[in-house]
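Only one chain is included here, represented as structure tokens and corresponding to the form predicted alone.
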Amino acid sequence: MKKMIFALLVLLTIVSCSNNTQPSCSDECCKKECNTVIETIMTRRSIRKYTDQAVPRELLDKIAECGINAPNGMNAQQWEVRIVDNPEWLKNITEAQRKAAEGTPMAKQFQDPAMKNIFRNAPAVIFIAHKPGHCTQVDCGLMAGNMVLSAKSLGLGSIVMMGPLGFFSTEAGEPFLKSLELSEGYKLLLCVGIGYADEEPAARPRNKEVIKYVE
């Protein structure tokens, strides 16, 4: 009998220790019955400074997969995703845009010695293209939303950008656009920089007054 009781105590100790090794949420989240999805949404920030650490491709694969699982009109999936994590490619497009900006107001941004690439120095960039249609811009926005949230959940920072894409429509940017090998009829819409954050920006206030119930 004593042996049975001892064995039971050992088993309970193992189970207790096992439960204690589970990942925990922030204290604030746990006070409110932790919901990891909501916590990820509320703690995500746009990151504009990244470390030089490369992002493993298995993480980029998972982020892209989360992206294409976004809701989209009629499940037409009229989007394409291209991932660039080649430092040379990012360096070359930055240098090409630097030359194209000479003598224009845009040249000022390239005077920053900390600039390594035009995508906020993110070591990986996910380009999102769409086949212009009634819903496709919304579809791609939802895709990008999935990507930045999944990146956050994987310990990565992210930022959604449109500004750098203007260069692709110029003569100097054409070779880089071609290198993405988009299908005919598809156009770049936005891109998402991904990397390990080198900053922890505070949350910016949100105006809750825009939320109203209609009785």
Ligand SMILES: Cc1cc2nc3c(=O)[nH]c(=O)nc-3n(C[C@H](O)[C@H](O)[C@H](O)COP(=O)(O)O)c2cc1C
Given for the second form:
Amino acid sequence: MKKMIFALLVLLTIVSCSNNTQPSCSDECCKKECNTVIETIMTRRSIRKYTDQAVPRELLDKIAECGINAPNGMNAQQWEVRIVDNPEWLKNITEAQRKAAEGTPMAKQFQDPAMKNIFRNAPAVIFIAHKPGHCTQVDCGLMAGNMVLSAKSLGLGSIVMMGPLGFFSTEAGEPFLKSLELSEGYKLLLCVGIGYADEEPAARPRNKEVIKYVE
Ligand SMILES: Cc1cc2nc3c(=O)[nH]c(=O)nc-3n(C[C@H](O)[C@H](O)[C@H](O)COP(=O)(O)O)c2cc1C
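Show the same protein again, this time as the form predicted in complex with this ligand rather than the form predicted alone.
Following is the full complex, with the preceding chain placed first.
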């Protein structure tokens, strides 16, 4: 009898563990969507204000790994990923761009005291480069999508950016591009800022009318 009760307990433990991928129905998430992936997609927002807390490298590793697991044309994986979490590097590039912008309309953005760096203040930035080709831009977009969603699911804020990359192709930006040590033929395409969010922006409106069934 004792053995039977023990076996029953073991079975119950196994069954309850195998259901752990779904939140229990008392969870807020379950009430709304009953699906944590959809919940993550619908609540992710671009974050432009971060706390000073550094992002642990284990989390950056996980986010980068999720990135390279994105679908990509013929699994050719013609992309490269560089992670920068060195505050000096981020400070130096921001200072270099501030200097280069002196006397231009760009100078204004550097007067904002809330501006910590040119990557929307993120304490870590993941650069994504591609080998220009048939579908590599799409591949990298999907990679960035995986990164922002995995960041959100790990309790981090994020933002996809293209704006700050223009500086890398200027004379003042060249040393920073070099420091990324991209392989021959690879070009910077986008970057993803990651950090602990210090704001909770509302969702920007989406136009649902772009979605139509074709009968
Ligand atoms: C390819 C791409 C480039 C972007 N570049 C920038 C950028 O340079 N600076 C910025 O503040 N946001 C940038 N964004 C973020 C968008 O502004 C943001 O995703 C959009 O306004 C929707 O808001 P949400 O992400 O909060 O839903 C970029 C997003 C994408 C996908």
